[in-house]
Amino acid sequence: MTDTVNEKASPEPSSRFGDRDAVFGDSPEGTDVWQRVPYNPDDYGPVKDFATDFDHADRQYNPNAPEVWKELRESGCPVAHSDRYGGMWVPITHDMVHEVAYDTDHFTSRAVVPAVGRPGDLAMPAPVGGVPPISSDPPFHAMARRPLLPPFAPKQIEPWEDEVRVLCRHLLDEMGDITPGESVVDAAIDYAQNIPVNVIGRMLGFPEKDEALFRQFVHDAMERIDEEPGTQNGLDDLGKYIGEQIEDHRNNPRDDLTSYLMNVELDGNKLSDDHVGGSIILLLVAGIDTTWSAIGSSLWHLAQNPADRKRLIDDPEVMTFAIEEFLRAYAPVTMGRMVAKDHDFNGCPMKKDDWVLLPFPAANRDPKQFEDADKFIIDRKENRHAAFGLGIHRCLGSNLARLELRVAIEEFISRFPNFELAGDTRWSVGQIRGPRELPVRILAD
């Protein structure tokens, strides 16, 4: 296939996880990371029209993003757009996200975090892109997807179950002893963020103790995309542990995901270093930010709807359904897409490198896709939500997500039947939309 052979010939200086320092510029050649526009930090300040000035890095728009894309709606503006970032287009109706989400021709998956920098001549060429297979394009894509899908297989996930069980009830245990109506534990950082961490890491074979480190990579992929290109030196550091758990797993072969990764093959070769390291960041940064913000996000519902506690509680069986209303209602995932070619997309003018968002979660609240959109209905019969992606990058992690995050809040219910927000629930920034700080207040059963 030519496409596996582009990978195989790309020049050793592309490297992303030897010693090589990245090149930034101001334009694509022979960059690394290039900017459009020159940086001015200015430019990134709060948003006063999310409309003609929409930016994903504000910080009021998280904790507001339902707000936010219900007024897009009503005042008839189904696509936001912002100079921002070197111009950005948002499309907000479930419509719309779905035509750009099944559109690859007019729009490129070879960078899906819009940020200041994009992708220049010396990053990972399409179709492979940075993080395969979420940065490939087609043909390529199903080549790269195809090896990600045995691990990933029910079969596969369902004996996580107890050791998932097991970690829940001990990271309960570590909240010490609880005093009702007083005592008050962080729902995010004592729990929800602990969860995919080490289940990640453990199928990746990662030190346990790199946990926290694993958390600081995702702050820093995720949350500093308004920031300068060349500044964050945390995205360097991810690039060479990535690099030292690959040079590792050479060394020291064991049963786990990484080195499945680097024995499988493609079209009869293994995967380059830069695949496999690409796809272990997909699975590192993706595996965790959205489980334990989809966790947390669940979590803050219930600490407020004590009717919904009680119908898990008494009625363990709405259960199956409450998992996919967890997922429409509150899902974590906007991904990016870039324009591949200047192309009219219904009346908006989007040009070749025009970044595009796609909020899967705004998608999940249009009143034209879902009855009483904007409604948590805890046993809602007809759920087809688009929290796992929409076209061909559907999350293949699926499957883990969802044990997890059923385990997480059967678990935590348990143990706690009855809590309530204790104070100021703090809201990531950027793409994956979840609670970084949740305390909440352990109320008496």
Contents of the next structure:
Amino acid sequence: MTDTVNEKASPEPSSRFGDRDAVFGDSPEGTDVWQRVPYNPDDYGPVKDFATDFDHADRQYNPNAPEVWKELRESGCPVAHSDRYGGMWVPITHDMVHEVAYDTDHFTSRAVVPAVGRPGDLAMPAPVGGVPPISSDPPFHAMARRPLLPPFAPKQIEPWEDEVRVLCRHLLDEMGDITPGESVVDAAIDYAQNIPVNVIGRMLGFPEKDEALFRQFVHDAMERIDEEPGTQNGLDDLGKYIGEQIEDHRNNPRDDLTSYLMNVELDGNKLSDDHVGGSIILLLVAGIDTTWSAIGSSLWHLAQNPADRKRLIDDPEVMTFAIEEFLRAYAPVTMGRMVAKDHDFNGCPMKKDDWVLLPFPAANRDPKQFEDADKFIIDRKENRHAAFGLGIHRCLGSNLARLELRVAIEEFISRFPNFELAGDTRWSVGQIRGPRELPVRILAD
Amino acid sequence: MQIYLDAEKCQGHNRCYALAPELFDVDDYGQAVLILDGDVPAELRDKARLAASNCPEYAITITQES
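Now that we've seen the form predicted on its own, could you pull up the form predicted in complex with its partner chain?
Let us now look at the entire complex, which starts with that chain.
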């Protein structure tokens, strides 16, 4: 893959995901270009103080995030700030994360990935946004979300269980002969990362061989946020690819999510290709590294906690609660917002177009909301965790994510009841938190 | 014991349906539907409390706790 930018002549919908001329400096009202924010990571270097110089792309953030949140809370800083990315705020308490998530007047979802590129007012026009409905605000949001709800409702997702189980078993088989006490497998690379991408690709009716492209795209979109816009050309490749898939589905309609999206109607009108393509991008981004991260983090936890492994094996009924506790303690997803208009937020002078990070994982460890918040309690009975967000943008795929997480853990510990960390875990960079390399040694049963 | 579901607050997290399917169903859009009419029978009261205390949106409330 090279760093050249695709030609502008590429057809819709790819052109909307292609390069844009960026302007430097403040974004004037009514601009339709992306602003390259005045931020050079080299001027800042590694973060020394997360309260005043927060950076979710700092390589030390994800490996140590629970400690970072704890320090911020205990030092009496409920809202961290940063001049990076053109200005960013990070509320970390459950109350404040809840407040931002519910306040769609002051916080727009027009762009949800704080990075060096920031859309002007009209570049991702509210209330639709580039990847509806996650990028949409009310009142359009509810309209754009409604047709996507039925395919992801619990009773539509339940029948996928067998396929997910077969996939997990196949991945475990592929690990080859295992010698307990010696064999090391990578639970992220050989296992977790392959599960969600396969399932969402199948739901969309995309060829299985293209999974690597989807993962590259997600990596570019979510992990390379402090690199120059235009260098992340997985985005361009994917826009073109999705355009081709839409065309293929137009010629050969079939019983899958892509054909469903192309035929579903909003107010009597079919969705535009742009809208279908944007929603597919959303499903790929939201449906791949998120659940992969949750599976990886859960296995990372289990590798270090034999008592929890044993409990899951001896008492399978506890899984109902264990899954929610994995999601609470290791929630992978931090969302983003932009400040819609100047706003005093609990004493913080937020300016229009400032970024706001919404760290649901931090809210999940707020001791005001959860007893023993930093402790993993496998059968925690009261657990109003916010792993799938709060308010109108509740994760559309939460039922699928839960199914994949549960089956992935069940199958892994059924095959390998005992395992331990075997070397360094490499964590992701950016808003989605989870292991990207997770070597574990398989031990005797 | 009475249980109340605020459909406006429900965002379809689906926790109540998973924990107390005797009390809650979900519709085609994944929104919770209370299927119980009247008092919560004694044997389902623990489940009712569990559903209420796991709703992230505080959409379920229990009244007339006896």
